[in-house]
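What follows is a single chain, given as structure tokens, in the form predicted alone.
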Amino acid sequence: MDKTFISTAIDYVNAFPHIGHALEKIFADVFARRERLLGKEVFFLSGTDENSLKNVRAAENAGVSVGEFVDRNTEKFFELKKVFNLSYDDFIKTTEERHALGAQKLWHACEKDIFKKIYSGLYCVGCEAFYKEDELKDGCCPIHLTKPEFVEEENYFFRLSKYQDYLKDLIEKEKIKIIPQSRKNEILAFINRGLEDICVSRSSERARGWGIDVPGDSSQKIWVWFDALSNYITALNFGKGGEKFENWWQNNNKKIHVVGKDIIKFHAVYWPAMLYSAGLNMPDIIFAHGFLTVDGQKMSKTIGNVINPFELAEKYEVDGIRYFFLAEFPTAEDGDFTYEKFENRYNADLANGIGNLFERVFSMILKYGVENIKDAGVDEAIADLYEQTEKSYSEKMANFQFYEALKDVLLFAGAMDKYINDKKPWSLLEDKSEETKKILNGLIFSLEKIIFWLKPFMPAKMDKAENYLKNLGGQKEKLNLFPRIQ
């Protein structure tokens, strides 16, 4: 059976999740569900990064132990699975024993490229990474817009510079495919500027004793990114080896990472270098999605525009939320959320669009009688349009172009509405001709295809529609699939 391994980035748990965290999980979930519908075996992984310095400082500010702090916040991140109907197969926490064993095993496997030296540099705790002065924006981290700290200590380093040519070839020849093309170009530009060796540990003192020990040196903790990136294989029991790791990583040619555009460097440069050093196989696809803004501004506690995902899910139907984030803007680009945009999109596409089409067709079929159209064919015009739509939709879904794929579905649904208006099947409900049967059967066929296409996006709603359609002959009430938001 074809296999697909798909992972999200693991989230820092220095605060409760916001809607941007849910967005990434929904992107990956749609792809995972689509793969399963195509009959593929899927391993879908998510998790939390609990070993970062920012978690330690957040716990200190909260006046609680780091362990208590990360446990409390991790629980909220895990709740996203149930609230947004996410289909994870596993959820890894970097404080788990299986992770620590695997991270240390990876360190051992890379030891030929690890050395120790005294180093000083500018460190952004938010990014958990060092920056050069020319990489800063007005003296601040370009991502967090905060001044980095000056750090000087003796740490372990990884010989990243050794793999510059290898990494360039890897990306240029798409042995690892980076989506979208703009992120591939960004990574190649980064490599071409020249790679330097990277610091892969921090002193236990600076880490406040929190994190995974460097093997054989308890005075040092493994750098959080070296630790965190290994989660993709530690969740597969890399630490103890065996069938799961061999099956899903080493002997699988479809391994996908879904990450934010701000951490593409770590996944497309550092991670492949670590794997190559350790003699392990590479990921196959890295998809970098855009950010979510709120009313045109970056989410910020200071501004007060952070959207709580749990409150949003209480206010609106979850499938409607899932749909909005995939239909409102291209997946690889930044998108903006406002309540007005959400309600307008929901009403236009779902209540007035898909939902109205389903209601029109179901009403006519119930009046005509399901038993009267058994074994009827499908109008050639509908069959041809389906084939065209299916081809376009499938290509777009395979490349994480969910926004564009949904446009295809909406165009198909719009064509079915026009087909109904042109054929006027409501005027033929007393007509038992083969042509009338073919028209009505073609409309049932079209709804079946729309349900299949939309299942990865709105699984609960499409299950409801599918069950209604399967038992159409016995239905006594109308199906109001997407009640209009007033």
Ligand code: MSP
Given for the second form:
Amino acid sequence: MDKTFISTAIDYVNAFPHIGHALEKIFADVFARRERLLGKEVFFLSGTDENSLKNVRAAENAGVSVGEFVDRNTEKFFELKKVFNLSYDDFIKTTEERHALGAQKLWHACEKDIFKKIYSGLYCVGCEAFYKEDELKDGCCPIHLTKPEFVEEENYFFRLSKYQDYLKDLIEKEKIKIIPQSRKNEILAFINRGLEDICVSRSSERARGWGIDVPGDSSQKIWVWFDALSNYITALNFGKGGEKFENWWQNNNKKIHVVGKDIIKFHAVYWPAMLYSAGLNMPDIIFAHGFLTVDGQKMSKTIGNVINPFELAEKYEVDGIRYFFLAEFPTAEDGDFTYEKFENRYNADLANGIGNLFERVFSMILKYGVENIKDAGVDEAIADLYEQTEKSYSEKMANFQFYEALKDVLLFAGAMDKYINDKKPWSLLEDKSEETKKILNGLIFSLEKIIFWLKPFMPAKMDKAENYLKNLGGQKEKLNLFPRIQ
Ligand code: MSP
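And the form predicted in complex with the named molecule, for comparison with the form predicted alone?
Once more the chain from above appears, this time first in line as the rest of the complex follows.
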């Protein structure tokens, strides 16, 4: 059976989740659901990154123990699953035993490329990474715009430089496919500037004792990125070894990482190098999405524009929110959220668009009699348009182009509206000719297709529509799938 392994990034739990975190999980969920609808076996993984220094600092600020702090916040991240109807098959926390075991096993497997040296550098705790002077912007981290800390320590290093040519070939020849192309170019440029060995541990003292011990040296903790990246295999019980790991990682050529554009380097350069050093197989696809902004600005506690995903889901139906995130902007680009944009799109596309089309068709069919159109066939014009749309939609879905795929569906729905206006089936409700039956049956056919296409995006709503359609003859009330937001 065809299978797909798909993962999200695992989130730092230094604060509660914001809607940007939810966005990424929804992207991955849409893909996972689509694969399942295509009959594939899917393993969908998410989780939390708990061993970072920034979690330690945040716990200190909150005046609670790190363990307690991390547990409390992780619970909130896990809650996103239920609230946003995310279909994870597993959720890994990096404080779990299976994770520590696997991370240490991976370290062992890479040991020929790991060496110790005294080092000094500029560390951004926000990124949990060292920066070179020339990578900084006015002396600050280009992402967090804060001054990195000077760190001088004896640490373990990983010989990344050794894999320069291997990595270049891997990305250039798309042995790992990076979506979108612009991110592939960015990674190639990064590799071509020359790869340096990377620091893969920190002193236990600097880590405040939090994190996973370097095997055989408890004075050092494994660097949080080395630790976090390994989650993709530790969740598959790499630590103990066995069937799950072999089946989903080693013997599977569709392994996909969904990550934000800010962390592509870790996934497309460091992670493949670690895997190669350990003699393990590579991921196949890395999809890097853009960022969600609020009212044109980066979400930030300081600006005070962080949108709480739970409050949002309380105010509006979740499928509407999912739809907005997917239909408002292309996945690879940054997109903006405002309440006004949300309500406008919901009303235009869902209440007036899809919802209205469903109501129009259902009310005509109910008047005509469902039993009268059975086996009536489908108009050639509708069948052709369906074929074209299906082809285009499928290609887009396979490449994470959800915005474009939804455009296809809306165009199809718009064409159906036009078809109804042209054929005026409401004037034919007394006419039991084959032609009229075909028109009405074709409309039902097209609604079934729309439901199938929209299922990955709005699973609950489409289940409801599907059930309504199945028992159409017996329906006494309107479906009212997308009530207008006033
Ligand atoms: N812990 C690391 C990832 C380790 S993966 C082995 C991390 N955590 S994070 O909490 O900072 O980010 C988690 C994911 O959320 C990343 O993919 C990041 O790009 C994404 N996002 C964070 N803010 C976001 C938005 N405002 N919009 C969209 N995605 C955002 O990095």
